[in-house]
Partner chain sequence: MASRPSLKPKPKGKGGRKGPQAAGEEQSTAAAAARFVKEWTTWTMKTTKVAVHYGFIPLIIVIGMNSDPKPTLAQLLTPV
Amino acid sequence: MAPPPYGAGLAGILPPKPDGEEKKEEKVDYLNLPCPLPFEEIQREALMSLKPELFEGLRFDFTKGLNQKFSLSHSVFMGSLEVPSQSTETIKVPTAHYEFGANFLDPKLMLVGRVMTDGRLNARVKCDLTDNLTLKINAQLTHEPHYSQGMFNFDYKGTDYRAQFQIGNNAFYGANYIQSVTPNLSMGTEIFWLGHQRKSGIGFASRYNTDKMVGTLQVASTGIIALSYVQKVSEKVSLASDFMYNQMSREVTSSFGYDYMLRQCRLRGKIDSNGVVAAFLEERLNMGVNFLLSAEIDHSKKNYKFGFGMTVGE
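Generate the single chain structure for that sequence, in the form predicted on its own.
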């Protein structure tokens, strides 16, 4: 009996593949990996969606540019301040303050200063010492004892890694390092030492991102486990969620939120495992003029926060 004309087996039945259609497995060039995000910013997309700058009361921000590098800012806030209490009810005290700021922005140097009517002074400095090494200084001065803070950060940016060394008051020392392992995966670690409290810790983190999603994991010796996930549904809509477990207090919290970008506004909202619902709206009324709406509702604690504001100037 003669064999069939197409040959034996399934390969003989299927039509032959044209030349060049065979997919070759992509090889990862481990010597040409992208530079990862800074260690403290691996949850950037989740924080932008789940933790907007909520406020209660009235807020008005005005920024006036004097030239291309120097600008002045004025901020007015009128609202309420929550006071810690032993009861379950939330106690609020009316408060108001004015804030004056000065900003100097240069490609290699940034100076930002803020002074408030209650005597607090905030200052930030960012200076590019070299193309790869950056110095950052953050300081907060107040008339209240033991509340003033200062931090020096030295950030080094490599081709496929980042490293940071921190020095702060209260004998604080910290360092972190993050490395790109593949084009989509980066992993890092951090350590810190707080001399005045004789406490130390170590943590590990990983971040996996594609064009459509970002997932992160953080584990620390302080007993914190944190996960976040952001899914880009479309060019305008993103969904985000996070999960945190504290082994020391045995507390578990999670939240789910959305980020919706429209032509003239941006709407963000979330709901967490404690039943707290929040929303934040930024609407662009005109060039350099934005209207803000903020709301947060906690039915269990009978705590309701509503705010509206306006920002003028870029």
Contents of the next structure:
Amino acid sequence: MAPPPYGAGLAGILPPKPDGEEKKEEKVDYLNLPCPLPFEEIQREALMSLKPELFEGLRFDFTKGLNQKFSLSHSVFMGSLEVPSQSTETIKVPTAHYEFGANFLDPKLMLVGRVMTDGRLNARVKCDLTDNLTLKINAQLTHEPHYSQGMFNFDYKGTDYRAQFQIGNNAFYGANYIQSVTPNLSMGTEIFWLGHQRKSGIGFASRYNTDKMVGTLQVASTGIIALSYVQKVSEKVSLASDFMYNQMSREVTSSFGYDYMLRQCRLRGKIDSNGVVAAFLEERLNMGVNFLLSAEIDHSKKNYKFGFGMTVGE
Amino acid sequence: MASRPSLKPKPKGKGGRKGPQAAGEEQSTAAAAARFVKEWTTWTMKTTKVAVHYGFIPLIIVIGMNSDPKPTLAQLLTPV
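The block above covers the form predicted on its own; next, return the form predicted in complex with its partner chain.
All chains and molecules follow, beginning with the one already shown.
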């Protein structure tokens, strides 16, 4: 048994080392700010807590690793998918599909491909061209003509800023830039142009985060204002809330949710200003085996979605 | 007398047409070139799309099977 560092007696006399003081004494070095999160991820914590992948039906995912870097995945889904509709009625389409996927994950190159039984291919490529420049390609290809989509992103990471340039099909061009202003605050802008519809837009976003909380604000010329706030109550619990105002359709939506990350499970629940209550549970039954339960209840639209599933593999 | 259809306006028309026709020829070669480039880029886009659609997943599998440590074909094909 090793003796305590100070000796049993001294440990009671010496005052406990104050942790907070070390951080307060650091002077802010404005020339050495940390690199901010990418522009599309500033609302990451809020999205992770408030928008789990709710589904209706049966879902089974099996990932088989052949290698550290290479793995295959098989995924089965049987249930209803919601089709976005203009009227207040929700339209559900019962579907069943099998999806085969292959992933190759390297520090410098990531290739993810998923193909479904109806021939739809979902492809993602992420390639580090140099230390600071990354190319990302995201594509959904279908056999039906004119329904395929693709997007090329070039990301440049500087010391305390990030810039991104996007090119998409239908002559979509976009660019965004985000800069760390203080160690806790980062602000960014984005601009996009849709060629075929001759629409353009500009937006502004900012993110303030400390160890315990994250607050973000996003304003866009398309008439959308979005705010979100996430508070980390403890290591295992965080609470999130989000607010969105759409000026074009005069809609205001607000939601409040919780995220419990426990050892054996992860439980996320939320309630909406439209009266929608949702919950998502991932329970770890065994090493690599997860059991999923998803529920979403909307009394006003009479839309009840319950799903269950299982994920095997990493 | 009723006016007879006269041949007189025709030479004027022919002369008049020669001018715009020469310019029209130049325009049509430029237009033909532009059309050719556009058709060729459309053809390449369509072929690339088909190539990517059929070849992306096999490409990932080939790259994966050649990475270290090399997995065997049996490992690729068995479900477990």
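The model shown is predicted, which means the values in this text are computed figures rather than measured ones. Whichever C-alpha set is largest while still superposing within 1.5 Å between the two forms counts as the rigid core. Residue numbers count along the first chain shown, from 1.
Taking the rigid core as fixed, one finds a CA shift for residue 81 of 2 Å or more between the two forms. Taking 2 Å as the criterion, residue 144 counts as shifted between the two forms: its C-alpha moves by at least this amount when the rigid core is aligned.
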